[in-house]
Amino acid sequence: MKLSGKTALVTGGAQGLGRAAAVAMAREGAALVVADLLGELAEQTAEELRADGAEALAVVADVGNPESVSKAFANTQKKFGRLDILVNNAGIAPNRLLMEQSLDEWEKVLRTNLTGTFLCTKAAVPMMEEVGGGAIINIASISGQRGATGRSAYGVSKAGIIQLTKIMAVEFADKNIRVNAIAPGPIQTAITDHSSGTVENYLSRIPMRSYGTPEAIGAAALFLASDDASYTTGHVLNVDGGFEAAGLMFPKEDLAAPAGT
């Protein structure tokens, strides 16, 4: 197994992309800490992992609160005695036009998504140093790479995560800690609630013509956490069906028309 003997902590691990990452890593032998603001749901996910034969601990964590983060990592140390992998996944994603964005909501998004990544990483690095290194995977977004309506706070927070990933990779390389990011495109989850118009707009711009799955993100996280990515750091892995790469996609019939028509 690729992660046998290692311990991974996944923030926002109770559901969605975080849960998928936790499941993928548990299946490859890792002990899991499911950290989430939703304690009951985190325990449910941890119980499901244990039922599949993995070691798992649920902890309640508000990633934007330093005391809550410290407690979660202290509980991890107490239970497993080590930390090898951190997935900074916890985040919130309100859609709001910039002129309608309140300062309170702006600051809450940045504190959860960006400051949460900062705080959890600072708590994780000393624990990883104790075991000779580790891997950090930050969940960014295509929204951190391209403009979109209503994504002011969210997009800025994810762009910040992308830059923070690169800085971390440089600063932690001599500690044998690799830091990479995953930038998902549109992903179908149990809580995805896109209108038919939004779905149509997405699919018209995605070369693979489909939404992704949480399992695709879990597989990417597993790769970046494992020795398969032993020489990969400071990288942003887009898992988006080609969404970020595509510009205007012409219908094939239009491509046969003479130039200039």
Ligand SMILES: NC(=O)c1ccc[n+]([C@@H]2O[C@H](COP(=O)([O-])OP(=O)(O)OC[C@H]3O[C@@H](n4cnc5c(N)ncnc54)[C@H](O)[C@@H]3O)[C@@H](O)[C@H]2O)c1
Contents of the next structure:
Amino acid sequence: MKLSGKTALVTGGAQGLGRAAAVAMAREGAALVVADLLGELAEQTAEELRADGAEALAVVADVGNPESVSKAFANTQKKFGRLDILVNNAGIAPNRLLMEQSLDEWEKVLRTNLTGTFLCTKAAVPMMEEVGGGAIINIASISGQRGATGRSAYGVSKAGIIQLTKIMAVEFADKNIRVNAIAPGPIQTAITDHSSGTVENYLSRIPMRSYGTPEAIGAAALFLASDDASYTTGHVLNVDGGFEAAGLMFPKEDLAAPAGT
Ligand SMILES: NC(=O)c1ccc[n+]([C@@H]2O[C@H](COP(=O)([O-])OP(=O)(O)OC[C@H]3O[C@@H](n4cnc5c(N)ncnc54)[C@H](O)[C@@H]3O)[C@@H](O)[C@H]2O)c1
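Following the display of the form predicted alone, present the structure of the form predicted together with the ligand.
Below: every chain and molecule of the assembly, starting with the one above.
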């Protein structure tokens, strides 16, 4: 078991990618704190983890609210007495053209996605220092790396998370706290509201020609949380079927014939 004796807190862990990260880490022996705005769903996920043999606590938390964040980490300390792993995953993703985006919506996206990562990290680091180190995994996005329509606030929040990951990796290296990001490509969850046109558009740009799965993100989070990644920090791991790597993909019939034919 790669994480036995460790405690992990996953924000937005009630469903989707956060839930998959929680499941993957619980199966490797970690005790889990499922922190989410949606208390009932968080409790249901914690119950499923317990049924699978893990220790798990659900806490209602708003990552953009400093008091709520303090309470969630205090409850973690009270229940498990330690924190080793933080997954900054909670996020919202309204798709809107910049000229149609209100200041309120812009601020809400940045507050949840980026400020939430900042606040939870500040609460986690002293707890990790107490146990001699830890691992922080920030869930970014391909939208933090590539331009797109309707991704102004969201893309900026994710680009900010990528830069924050690098800065935190540098600042916390002497505390033995590793900080990495995962940049997922498209994955069907509650946050994805993709029309058939969007799906087709994505598939034409993803070399692997498919959407990802929450389990692929869970596996990446487990790797970054475990000692398998003991010398990995400040890294952005794209889990995107090759989307970020790809530019123009020539149809094979447009390519020159092999030399000599
Ligand atoms: N699904 C994708 O295609 C995709 C792609 C790239 C990145 N991501 C990122 O992955 C993360 C998880 O997304 P998902 O697809 O699992 O979405 P999801 O909607 O299924 O899950 C997100 C969870 O975060 C919670 N949450 C939202 N605001 C919160 C807050 N203020 N405080 C605490 N919890 C809050 C929600 O209640 C929800 O349970 C997000 O950061 C998202 O931007 C998702």
